[in-house]
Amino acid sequence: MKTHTLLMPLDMHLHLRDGVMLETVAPLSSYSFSGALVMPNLVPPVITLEAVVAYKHRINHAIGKLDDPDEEALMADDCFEPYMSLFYQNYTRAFLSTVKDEIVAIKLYPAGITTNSEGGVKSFDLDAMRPTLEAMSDLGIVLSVHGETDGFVMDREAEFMSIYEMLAVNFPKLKIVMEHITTKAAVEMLERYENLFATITAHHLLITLDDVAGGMLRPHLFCKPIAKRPEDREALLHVALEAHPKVMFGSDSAPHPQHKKEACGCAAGVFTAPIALQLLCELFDKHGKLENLQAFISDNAQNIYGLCPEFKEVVLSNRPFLVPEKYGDVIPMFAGEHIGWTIESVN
């Protein structure tokens, strides 16, 4: 048998949502993960300090992360820190300042794009988001971007590279991050700018749009952005499997309850938490390329955003593991089916 060790896993692109779905889906992340930058597109979106803090108690309470340091007995999941992130909205620098500390990203969304993005941006003024850009620059915030038109739902993610191309060339010490990156456009937008960095999702490695919708519809694999052509896939396996420094895992887990995906107008989004780390494991051994996690998985993401994650240890084998049906009301990639790796021990 075959093992492999991780440590410090990040995901730097989760949804965790709230209320009964954030109890259920946060412990799943925290088990086996040592952060994860937490999005902001809750109902209604994370826009103030208060709900910035406010936000991340209720994460911690969830995984069972204990109020006081001094009790004894702390889970391991208290090994997990969730990284914030706001709601884009043009702030001003006074309140940047003060918020600063408690984030390491703003999320732009554009208007009503993906899910719950209604109050994103509707127009890129650069006049109009200068100040904010600007001082999200100089107090070294990350600018995380869903990057999407509202064009053919193939070509958005294409489309959308100019605006990346402006943003990058107007502000050129602000780190932008082109989230869930699925086109080889984006693959090859990574080169031009410095400042332009990417995540990549474990399902946009494994599937392109045949596997959504070439045969019966697969709504547990709908996504935004959705999956592309296989030469949008082999170019984002390139960068993963071999760890180029500008891009990092993000999974972009985005978990619904069943009757939301199973519906007219399934809900957007593929949950992949709590198997994330045992499908990467089997694709990067596929392909040689173990050594190579490591850096995918964490280390990347420590240089990005400069991060120093707390001590934890993932150790996994190529033992065989059945996906759950499911994990309280959500459905996982995969449910019901045997992947090639599982965890074997969290420490």
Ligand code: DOR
Second form
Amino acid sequence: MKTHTLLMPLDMHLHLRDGVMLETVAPLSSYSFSGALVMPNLVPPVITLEAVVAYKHRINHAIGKLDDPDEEALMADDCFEPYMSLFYQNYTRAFLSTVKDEIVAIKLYPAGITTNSEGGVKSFDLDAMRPTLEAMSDLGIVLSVHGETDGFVMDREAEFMSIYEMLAVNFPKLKIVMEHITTKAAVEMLERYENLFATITAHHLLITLDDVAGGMLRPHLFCKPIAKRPEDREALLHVALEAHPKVMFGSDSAPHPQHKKEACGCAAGVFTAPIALQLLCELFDKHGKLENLQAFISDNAQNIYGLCPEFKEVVLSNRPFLVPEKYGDVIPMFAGEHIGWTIESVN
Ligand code: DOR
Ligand code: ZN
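Hand over the structure of the form predicted together with this ligand; the form predicted on its own is what we had up.
Now the full complex is given, and it begins with the chain already shown.
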């Protein structure tokens, strides 16, 4: 049996939702990850300091990490850090100064492009956005971007590249993360602009559009951006397996209840949080690149975001793991199937 140890795994793009769903999914991430960048696309979106602080409190409660000293003693999983984000709007510098210590990023969604993004950006009017983006740049707040236009679904990410370029050129000191990249075009952008970085999901390293819609339609693999062509996946695999210093893992694990996935009008999102580390070990091992996984899963994100996560050690082995059919009301990727690697211990 082969084993592999990962230190302080970080998931730099995670949907934890709220209420019962939060209670179901948050402990699944806090078990094996040291921290995660938590997405703000709640209903309503997270746009105030009070909302950030209250959401972080609910997350900490859901993982048994009670952050109020008057509350009961700490339970398990107390070394998971929810790195918070705000939903992009044009904000004042004064507001950003007051919120900056509570967040690490602001997430920009084009309006209506994906789940709960109706309040996003309607037009990329640089003059209107400049004060916000300059203040973010000065204050060291990362701009995290869902980079898709409203064009033809397979071309949306590639069409967004000109917007990334405009942002990268106009705000050279602003760190911009191209979230969940799915195309060769996005990979190529990494070399062109010093201030562009990217997250890559596990599912986009494993599937193409053929897996989603090439045979019977598989709603649990449907997400935004949609999985693309084999050559796109190859480009993603190349930079992930080499642990290119500008790429990091972000699961985009996006849970929806079963009835919203298995419906006519399937919600976008693949739920991978509880199996992400196992899948990545299997994939990196298959390509003989296990030694690069530490950088992809944690070190690069620590450097890009300037994070210092608390110690956590996850030992995995190449013993097969039977993925549960369901976690609460959520069907995970590979439900009911064996995957190649198992988490043996977390310390
Ligand atoms: O597939 C997706 N699901 N893509 C997103 O950008 C949002 C996410 C969600 O929140 O469900
Ligand atoms: Zn997302």
